[in-house]
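The chain below stands alone and is given as structure tokens, in the form predicted on its own.
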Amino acid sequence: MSVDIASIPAVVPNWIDGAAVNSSSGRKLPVIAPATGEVKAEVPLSTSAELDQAVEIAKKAQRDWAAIPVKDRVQVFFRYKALLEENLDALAELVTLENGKTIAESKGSVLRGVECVEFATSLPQLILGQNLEVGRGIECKSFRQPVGVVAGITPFNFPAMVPMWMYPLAIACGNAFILKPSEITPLSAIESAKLLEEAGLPKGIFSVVNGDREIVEAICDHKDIKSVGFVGSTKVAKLVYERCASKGKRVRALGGAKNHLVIMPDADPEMTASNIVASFSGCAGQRCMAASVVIALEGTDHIIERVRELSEGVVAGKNLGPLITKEAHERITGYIDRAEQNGVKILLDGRKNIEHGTPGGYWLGPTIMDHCPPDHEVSCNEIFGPTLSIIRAKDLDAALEIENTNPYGNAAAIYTTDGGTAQHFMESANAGMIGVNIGVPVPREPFPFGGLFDSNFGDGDITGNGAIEFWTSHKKVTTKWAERGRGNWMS
């Protein structure tokens, strides 16, 4: 079986008990291709009863799955990785259709997800317990067990990749996984389910339940869903965290960002400029790791000018994809309009650079706004588009003060050729992911992804080594089989 982009169903099904199942809900939303504005399908807004059905089936399947040795469980993901690579082109086309990314960006995102699948295959070497004789004839050991049925609520911007941050490792750990994909981009989830089935995953271990807020709330409230991973806006991340935590669930909710890149006068001009352009315009700026603010120190005007020049080569409809929805386009252009009205200098106007976009699409070219006040909305709010706000600062201390008063704490980066300056920035910037001459400092496995403050709610991780702890519970056992003489108080 292979992914067939030509056979998109008119109504996107759920995936329950190893099969595509049509929702009984009468509520539906259109699935719109951002590049053309055309309706490609409809997605049902499932009911909580349908979630209950998926969870009940998952509970039964998970008991048998957890009893399988981990070395056997991960064999599914060796096969799944091969199927993803086999179907890379078709999956990338599907991501491009539903999300609007360029094909190159879509391929890159799927391959990043494949890295997470690969990490899951190494679980037998990572989940080793501990064993120690703590007294004569007395042994303590610890090991990890799956928590049961878990869930992931994922966003529109990486419809194939972000779910793969979660379900490969969660399932390899012995859990059953319920995925609630974004209702804007639900197509990749169903194709992933089909490939998992082909890889040999037992029925009921991976489910897809489409929906909107009703299903998110039902996941948070469901007594049999033990852990929840979430990626989305800060507003919703906080609500999901609070609702899950009030029910005693484990939750890791990743929110929004306002990432700052600091340009020092000694920075390499060409590397810095090309890196910043790729960071703020890649994926049309619709990623939580995008550079959205540059803090330019005195003596860096030549680098800013090079950023502008290189940005002119990023063209909507050629090497830049559309925004996700009409509403997103209106919101983002509204930010630019108001900034211009407030006297911010529009160094490059993406509102005018859309002639190569297909008719009906939600196109916006790279937009650079210079001399932005640090407290202006374009300097403070997550815009989530191909926009760059430039703030001027006299020195690194002033730049750090701006970065550190930002309520988000996802990523921050510095461009410099001085090691001492870089070290000072690494130690002082208030962000969970730091870059030195890297504009998108995404950690790769086994290092976990995640920020601080309003970019992250909850404990644990949903990628990397820390995710093993998140998707499992830690059991400790003390044993004594025979009297071997009094050795200590435990004997």
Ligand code: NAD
Given for the second form:
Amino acid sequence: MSVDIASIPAVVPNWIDGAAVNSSSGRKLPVIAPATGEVKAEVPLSTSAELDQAVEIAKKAQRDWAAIPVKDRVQVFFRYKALLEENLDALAELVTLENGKTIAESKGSVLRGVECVEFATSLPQLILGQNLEVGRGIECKSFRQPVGVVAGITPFNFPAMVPMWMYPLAIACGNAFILKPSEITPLSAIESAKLLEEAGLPKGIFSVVNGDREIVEAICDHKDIKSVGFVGSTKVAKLVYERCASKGKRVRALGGAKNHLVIMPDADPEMTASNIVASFSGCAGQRCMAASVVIALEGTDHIIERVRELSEGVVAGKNLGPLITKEAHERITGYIDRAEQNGVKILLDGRKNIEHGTPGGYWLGPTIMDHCPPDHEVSCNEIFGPTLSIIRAKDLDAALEIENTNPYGNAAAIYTTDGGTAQHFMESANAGMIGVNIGVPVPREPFPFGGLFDSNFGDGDITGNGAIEFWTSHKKVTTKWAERGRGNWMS
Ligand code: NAD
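Now show me the form predicted together with this ligand; what you just gave was the form predicted on its own.
So here's everything in the complex, that chain up top.
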């Protein structure tokens, strides 16, 4: 079997008990291609009874799955990795259709997901327990066990990759996983389910339950779902975190971001400018690691000018994808309109640079706003589009003050050729992921992905080593045996 992009179902099914199942819900939403505004399918807003059914099946399947040794469990992911690579082109097309990214970006995103699958295949090497004789004849050992049925709730911006931050590792750890994909981009999830089935994953271990807020709340409240991973906006991350925590569940909820990139006067102009352009305009700015604000120190005008020049080569409909929805388009152009009215200098106006976009799509070209007041909404709010707000600052202390008073803490980066300055920045900037001369400082496996403060509710990161702890329980055992021939020799 391989992914067939031409056969998108009219109504996206759920995936329960190893098969595509139509939801009985009468509530549906259109699935719209952002590049054309065309309705490509409908997605059901499943009922909580359908979630209950998926969890019940998952519970039974998980017991058998957990009993399989980890070295055998991960074999599924060796095969899954090969299938993802075989189907890379079709999966990328699907991501582009539902999300709007360019094909190159979609391929890149699937391949980043493949790295998470690779990490899951290493689990036998990573999950070793410990053993020590703590007293004569008394031994303590510790090991990790799966937590049971777990769930992941994911956003629209990386429909294939963000779920792969969670399910390969969670499943390799011995859990059964319920995915609730974004209702805006639900197509990739079902294809992932089919490929997992082909890779030999037993029925019931991976389920997809489509829906919106109602299903999210049902997941948070479900007594048999033990851990919840969430990735999305800060508002919803906080709701999910609080709701799960109030039910005594484990939860890691990653939220939004407002990432600052600082340009020092000694930065390499060409490398800095091209890197900033890629950071703020890549994936149409719809990634939580995108540059949103540049803090330009005195003596960096030539770099800002080069950012503007290079951004002119990023063209909506050619090498830049559309925004996700009509509402997102209205929201983001609204930010630019108000900034202009408030006297912010529009260095490059993406509202005017859209003639290459296909008709009906939600196109916006790269937009650069200069001399933004630090307290203006374009300097403070997550915009989530191909916009760059430039704040001018006199020195690094002033730049750090701006970065460190924003409530988010996902990423921050500095461009400099001075090691001491870079060291000071990495120690002082309040973000979980720091870049030095890199504007999208995504840590790659085995390093974990996760921000701080309003970008991450819960304790820890969503990928890498830290996530193994999240998807497992730590068991400690103390044993004592009678010495041969001497009875209970310890007493
Ligand atoms: P979103 O918060 O609107 O949706 C995320 C998920 O929450 C979806 O599955 C959706 O169905 C559900 N949801 C939406 N509203 C809800 C509500 N009121 N109650 C319960 N559930 C609800 O996010 P989005 O617009 O799909 O994605 C973009 C956001 O995700 C941005 O803020 C971006 O920064 C963030 N994001 C963060 C990371 C990270 O690693 N920190 C990664 C990717 C995206």
